[in-house]
Structures are given as structure tokens and as C-alpha cells.
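Here's a solo chain for you in C-alpha cells, the form predicted alone.
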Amino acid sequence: MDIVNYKQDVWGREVLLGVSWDLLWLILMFAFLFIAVHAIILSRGERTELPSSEGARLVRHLMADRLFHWILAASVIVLIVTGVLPVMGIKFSWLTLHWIAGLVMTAAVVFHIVRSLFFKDLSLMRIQAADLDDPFDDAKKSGKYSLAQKGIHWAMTVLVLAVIATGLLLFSLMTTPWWSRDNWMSETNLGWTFVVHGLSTLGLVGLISLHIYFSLRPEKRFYTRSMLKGWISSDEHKSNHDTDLWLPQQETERVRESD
């Protein structure tokens, strides 16, 4: 299986022409294989009572971060539809919808980072030390977020980025209803800026199908409901959180942007 696929230049020269599609099938193999083991690891192991969802609720995420989340999350999804299914053989007109939400999803990255930079603690974020030996100990209780999920927000991060970076660079080329098309760029570069596009591509593909699988276990899905409803109970965070790592408010209260 070829990682990515060359054509001849109008001299007859070999140059890089993207990424290999063919990867798809194989992340998403990897993704259904990585999903069906967990699951039935976590079938065959001890049943837990799950911690009520009544009682005092705490908040856990701001409108602000709950707009940029599903923001993103219909940016990217759109993204990726109308990127993959064209290559996979399914046409519709595509193009102005594809780039339409990647000025959207530029947009939305660009406030969460001011955001994140001048208003919130980017300290809750940080992986430190003491956090690797999450998965090795299960009576461990995280801050405000665990090991996994900072993994996946880096993850995510530097994806996006380079996806943001390399998608600009291709709508710098097109014709659009500020400037004409203009092809500025070297075919060396462009084949270059078609891999990275497409490799993080895939790369969200593969994450995407981890995160809506965790999000939609029965001992995270408190989580999903805090990004939808903002708030989590306290007994919920009695049991997943280190109350001396993070000390949310009651969401009757005045809450900081920090928070």
C-alpha cells in the first residue's frame, strides 16, 4: 500500500501529487479493531455503580467553549465529507462548501486561541508527570481533565493546525470571489502541501472515531452532557475528579472565565 502517489509534471517529471486514499480504509480498520477490543475488555471487567447525576451541579464548560466545541465539530465533519467522498468516488459539487467551512473552522481556532491565551488556565491543559500513570492506576483521580483527554485536545490540536496551515495555502490557489486563481506555487510544494493536507485528514478520521466512541460510553457521557448542558453533578465529580486538582462552582454562582 503506497503513503502517497506521484504524477509527471508537464516535463515529464515525477513529482509528489498527494496523499494515498487507500490509507483511509486502514485507519478506519485500525479505529473499529482499537473500539471492538476496548469494549470487550471493558465488558469482562467489573460492573460500577455509576455516580448519580442529581444533587448540586458544578460547572464544567463555559457557553463560550460549548459553541467553539460544536462549532469545530460541524467544521471539521463537514471537512472531512465533502474532502473524502468526492475521492472515494461519490461526485457532488463540493468545492465552495469544503472551503466555506474551512474559513469557519479557521475562524472558530483563531477565538479559541485568543480565548485560551488571554482568558482561560492554560495550566489545566498541561500534561505534567504526575498525570502518565493515569491508565497504570485506576483508583487515580485527574484535575479537571484526565491524561486521555489531554492527549486527544494535543492531538487534535496540532491536526487542525496543520490542516488550517496547508488549507489556506490550497485556497490561496483557487479562484474565489475575492482574487482569481494563481499558481504561484511550485508543483514540488503544492504535492508537499497535498500530503500534509490529506495526512491530517486522515488523522482527524481516525480521532474523530475514538472521541464520538468514548463520548458515547456510559461512564463518560456525563461528559457529553457537560458539553451540551455545561454542567456536571457533584457526585459525578467527586468520583472521576481530585477535588484538590479542581474545584469547580456551583452553577448558580458567578463563574470566572478562567474557570
The other form holds:
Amino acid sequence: MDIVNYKQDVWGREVLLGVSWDLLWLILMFAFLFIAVHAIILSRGERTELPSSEGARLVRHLMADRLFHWILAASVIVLIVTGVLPVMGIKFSWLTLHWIAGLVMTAAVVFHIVRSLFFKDLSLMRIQAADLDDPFDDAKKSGKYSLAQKGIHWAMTVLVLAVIATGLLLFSLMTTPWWSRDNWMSETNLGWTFVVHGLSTLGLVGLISLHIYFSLRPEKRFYTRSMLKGWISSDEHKSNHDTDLWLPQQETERVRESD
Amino acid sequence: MSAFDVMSDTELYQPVTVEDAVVLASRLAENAWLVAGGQDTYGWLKDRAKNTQAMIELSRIPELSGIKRSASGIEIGATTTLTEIANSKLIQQLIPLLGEAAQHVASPQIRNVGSIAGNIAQDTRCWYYRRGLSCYRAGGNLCYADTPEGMNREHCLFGASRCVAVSPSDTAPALVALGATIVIADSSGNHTIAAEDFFVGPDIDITRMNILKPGQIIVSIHIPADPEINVRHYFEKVADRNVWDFALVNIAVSLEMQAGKITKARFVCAGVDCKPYRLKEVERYCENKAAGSETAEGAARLAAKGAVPLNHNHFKIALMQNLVRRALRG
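Rather than the form predicted alone that you just supplied, could I have the structure of the form predicted in complex with the partner chain?
Below, the chain from earlier opens the complete complex, with every other chain and molecule after it.
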């Protein structure tokens, strides 16, 4: 199986075209295997009672963060559907939808970066040495985000930034309502841009598959609810988080931007 | 590139029934190349820009050839030659538009062997693509025609999506104007599709110009024709040469008339889009109007509405306008 695709041009030179989409099946297979194995292992383990969702409601995600998350999610899904389905043989007019969704995602990410750098406590997402014990210590509770959540966030950050950077480069080569196309990039660099764009897309497909799986798992479903409604219960907080590391405010209080 | 230049080994299959052809096409799938008249095929092979492992020659299948009257119109076999169509009394009598279009294809020699299915399913003539460059249409990442330096005099005004190539067929716009349907056979049976839906733009599939997939064969074309309905046809082709040339712009028009007024109009151009381009605004404008100079002037103004010309093809806008004007003046 190839990682990249080449084409021989009329002079016999090999032209780099982009990532080999055979890798998509590999990524989907690995994601499916991981999910299947993880689900089987957890189903065989001891069942613990889930914390109650009743009681005091603590703020986990503010409205602005939730909106960002769902706009990003919608745009990424549109991008993957419009980018990947034609490759899989389902033909439709995808390009305009693709770049519009790409611009929406870029705007959402810029908003998130500004908000994270200037209005939020970035240290909550920083991976620290102490976090590295998480997978080996069942009794240990995390702060606002677990090592796995931080890991997924940073992996997603790298992939989304890579896909945006290369996407904007490719966008600059298209005819748009604002400019006409221009072959300013060499064919080789264009090929590499497609490789990075494709690889980051494949990474996102894998990562999002896992993200959706975990968001639907019964013991993690309260996080999904918190991304929809904003809160977790006091019981869920105590069962999953170290109250010294993260002590959220009650939903009924007037919450100021502190997390 | 190899130091010697010979044709690559190619297996030749010559089925004599449609069933055998379908089995072969289905088995060989993308490794096979369907050929009837070969007027598009042999150019590719001679230029070494495309190759094939196998060719399925369809011209020996009797049921794929011929023109006959059907209950609702005329049925034309896929491998019927353009000369047969141009000379057919039945076509001249019932659908002269198609005969006229076939008469304008290339040269007499090409029309003698070129088939109707080959003419509508032929590949674009963009010279960058034909040269074998790794452009979008050839599976690459670039369009060489749509650049500040690109030579795009023959390219599109509408429907560009990375690729700016155009449909070169003369008979395709005529078939769309006539509301024809195309019968396609594959291993699952026969499928009928409107001629208008047979063609596909680069926004949907950048490497193909029609929906024909590997394993599928065009069997016949059905054109509705009712002698009771008063229909006026018009075909005109503008090319750099009068013979043996592709259209810069052509127009096929079908006007249903009643009491001197147009009740239903179809205006279709080729050479301006990757697929036959219907001038829907012109069609709407013409309905319930009399064909003549006044209607022609109004319709001409709408002919190229929405056109996005490239660096060297602005002249096609005026060509479209004039062709619409002339079609309505008759």
C-alpha cells in the first residue's frame, strides 16, 4: 500500500499528486478495531454504578465554548463528507461546500485561539508531568481535563491547524468570488500541500471516530451532555475529578469567565 | 519515456452480441476501452497520451446499428454512423435538427466511420489534457488552461470547477434540445437516462464528461418525435474552419409552435461548458412569444447571462448572443 500517489507526466517525470486514499480504509479499520477491542475489554470489566446526574449543577462549558465546539464539529463533518465521499466514489458537487465549510472552521478556530489565549486559563489544558500517571493509576482523578482529553485536544489542534494551513494554500489557487486562480505554486509543492492536507484529514477521520465513540460511551456521556447543556452534576464531578485541581462554579451563580 | 515508440500490447475483443459485449465490459471494467468508429480513441493511442490493455470493438454488433421508427419517435443504434444519421430520410423528416448536427461533425471521412454514441461520449479537446499533462482532468492537481498564461480561447464560459474544458460534440446539444433519452446496458440490465443527465460537469466528476462507468455500454438513443406537433428546428456551428474542426460555439434549438407563438423552447449550446449548456433564461423568455426580430433581440441579451469568460474567450459571449438571435430570426 502506498502512502502517497504519483502520476507520470508526458515527459516521463513522476509528479507527486497527494496522499494515497487507500490509507483511509486502513485508518477506518484501525479505528474500528480499537473501538471494538476497547468496548469488549470494558464490557468484561467490573461494572461500577454511574454517578447521579441529579443534585447541584456545576458549570463545565460556557455557552461560547459549546457554540465553538458544535460549529467546529459541524464544519469538520461537512469537510470530511465533502472531501472524502467523492474519493470513495460518491460523486456530487462538493467543492463549493468544502471551501465554505473550511472558512467557517477557520473562523471558529481563530475565535477559539483568541479566546483561549486571552480570556481563558490555558493551563487547564497543559499536559503536566503529573498527568502522565493517569493511565496507570485507576484511583487518580484529573483536573478539568484528563490526560486522554488533553491528548485528543492537542492532537486535534495539530491536525486542524495543518489542515487549515494547507487548505488555505489550496484555496488561494482556486477561483473564488474574491480572486481568480493563479498557478503560483510549483507542481511539487502543490503535491506536498495535498499530501499534508490528506494526511491531516486522515488523522482527523481516525481521531474523530474515537472522539465520537468516547462521547457515546455510558461512563463518558455526561461530558457530551455538558457540551450540550453546559453542566455536570456535583456527583459526576466528585467521581471523575480532583476537586483540588478543578472546582467549578454552580450553574445558578452568575458565572464569570474563569475557566 | 521509452527510447522506442510502438503501441503497447492491446487485446482486441470483437463481440457480436450486446450480451457478450456487456459481459466483456463488465469483466474487464476500467482495463477496457470501448471502440466503435475510433475517431476519439485512436487519437489518444497515437499520441501515446492514454493507453489501454484491452479494446472492445462494438461495430460488429448488428443490433447496435440502425435507425428505426418507434411508437413515440425514432430509435438510433449506438454505433450508427453520423453519415447514416445525416442521410436518413426518417431523421430529415421528423428530427431534422439531429441530421443537421450530424452533418456538421468533422469531415465526410470521419462521419463515415464515427458513431453517434462515440460523438456524444467523446472526450474533451483541451490541448493541455490531450497532450498528456497531469492536469485535473487527467487525475492531477492543476489546470494549465485556466492560468494567466494559459491558452484558453476554446475553453468554457460556464460551469468551470478547477477544469475549464468544454464538450466538443455537435450532436450532444441537438439530442438535449430534442429531449432524447439514452439507453445504457450493464450487467444489471438496461437503464434509460435523459440525454441532459447523461453529461456531467467537473464539479461532480472532474475526470469524466458523462455518467458512463466502466462496464457500461450505450445501446441506443431514443428521440421523441410527434409529426402532429409543429416544431421548428435550428442548428448552427461556428468553428475556425468549415470542415474538420470542433465548434467554438454551436447551438441547437427546438421550438414548439402554436398559432405563430412559441409554446415550448429548448436552446442548447456546446463549446461553452463541459456539458451541453441549456439556455434556460432564453427558453423562459421565449415562451408565448412569436419568433422574430423583437423576441430575438430580447433573447440575445439573456443568452450569455452568468458567463465567466477566461482570458482569451470573451468572444464566445458575442457568438452565443448572435447564435440565439439568428435562431429566432430563422
